[in-house]
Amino acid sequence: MRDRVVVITGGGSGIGKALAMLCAGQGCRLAVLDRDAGRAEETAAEAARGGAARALAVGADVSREEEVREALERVEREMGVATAVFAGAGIDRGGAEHELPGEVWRAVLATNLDGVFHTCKHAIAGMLRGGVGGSIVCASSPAAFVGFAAGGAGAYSASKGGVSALVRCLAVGYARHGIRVNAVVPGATETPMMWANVAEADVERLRGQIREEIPLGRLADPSEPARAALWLLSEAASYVTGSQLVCDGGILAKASISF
């Protein structure tokens, strides 16, 4: 990854931040995009200390296409064409579907699905303009493939199912241009978004319950799915496109019945 231009959306925290630090350690030129500009600045500063050849922070809301376009054009002007892109920005707002306000549904889809589309669209456009190939990794979820037993995840699940479908289409459509598109599928990971819909008083109890239900017996550290994403971004995965790389501790491999 040395000297490659890497763009990470949602880089202010969680898996995106962990990936930024891994890329920094390999000497990349890094652009950290986050809706929270302050968090983007913090990650970029840490990445610079961690070995990034250059680290740029950009405040951008991926649900707004114009902000994504402007951000990627700025990256191209200042550092060159981004050839490694992680579309990781996401939110999780749940609730019983028959009561879910339309604005909540639209907000989740706007960030998680529209945001990935905007990122991929303008990243691919930049690669085509530059006449270069590249690798894009999108953050999906086990929710793209199964329904969560707790319920209330309809908007999140629909958004991630859309991401996984989009990845397959883009992989096929742009393979002839040397552009690879894959998804990483993280399971339960210790990030702020993991507990977005959980009351603080219930977090520890639910953490224990989740540990019991995951075959590996624990939640992931953000660096673990980040390492999977890094592999997909790198030339080590040069013949991999259209894949869904599951990094979930065995969640999707496990039957729901207990006997």
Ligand SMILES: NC(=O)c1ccc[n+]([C@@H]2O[C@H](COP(=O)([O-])OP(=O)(O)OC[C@H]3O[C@@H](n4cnc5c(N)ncnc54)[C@H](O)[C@@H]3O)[C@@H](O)[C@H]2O)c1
Second form
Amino acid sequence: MRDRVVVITGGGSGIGKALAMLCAGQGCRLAVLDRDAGRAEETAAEAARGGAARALAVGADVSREEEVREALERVEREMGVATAVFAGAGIDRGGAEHELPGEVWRAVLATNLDGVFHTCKHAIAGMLRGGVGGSIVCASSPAAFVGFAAGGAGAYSASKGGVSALVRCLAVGYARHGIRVNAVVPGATETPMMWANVAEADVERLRGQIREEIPLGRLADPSEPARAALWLLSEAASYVTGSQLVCDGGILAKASISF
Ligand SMILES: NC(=O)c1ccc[n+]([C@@H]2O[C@H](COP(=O)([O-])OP(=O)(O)OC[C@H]3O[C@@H](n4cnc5c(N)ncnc54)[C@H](O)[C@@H]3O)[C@@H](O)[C@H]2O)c1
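Same protein, the form predicted together with the named molecule this time rather than the form predicted on its own?
Next comes the full complex, this chain leading.
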């Protein structure tokens, strides 16, 4: 990954931040994009201390196409064309679908699906302009493939199903340009998003319950899906495109019926 220009959306926290630190350790030039500009600054500062050849923080909301376009153009001006892009910015807002307010549905889709589309669109456009190939990794979820038992995840699941479908289309469409597009499918990972829809008083009990349900018996550390994403971004995965790399402790492999 040395000398690659890497862009990480959602790099201010969780899996994106863990990936930023892994890329920093490999001496990348790094742009950390997050709608929380302060957190993006913090990650960039840590990445600079952690070995990044450059670390730029960009405050931008991925749901707004102009902000994504401007952010990627700034990266190109200051560091060169981004050839490794992680579309990780995401939110999770749940609720029973029959009473889910339209604005919650639209907010989830706007960040998780429109945001990934904007990121891929402008990253690919930059690679094509620059005449270079590259690798894009989008954050999907087991929710793209199954309905969560607890329910109320319709908007999130629809957004991630869209991400996984978009990844396949982009992989096929841009392979001839040397652009690979894959999804990483993290399972339950210890980040702020994991508990976004859980009352604080319930977190410990639910953490215990989830541990029992996951075949590997624990939640993931953010560095674990980040390592899967790093592999997909790197030349070690040079023949991998259109894949959904599952890193979920066995969640998707498991049937719920225990007969
Ligand atoms: N944590 C999990 O269990 C889990 C499981 C499966 C998939 N994922 C996916 O992995 C990705 C990263 O999740 P995480 O757990 O690290 O979450 P996180 O909440 O720790 O980090 C997400 C980051 O995205 C940023 N962000 C949110 N909306 C944005 C927007 N509109 N524009 C720019 N930045 C925005 C947030 O400010 C935050 O820094 C997400 O796409 C998530 O859906 C997470």
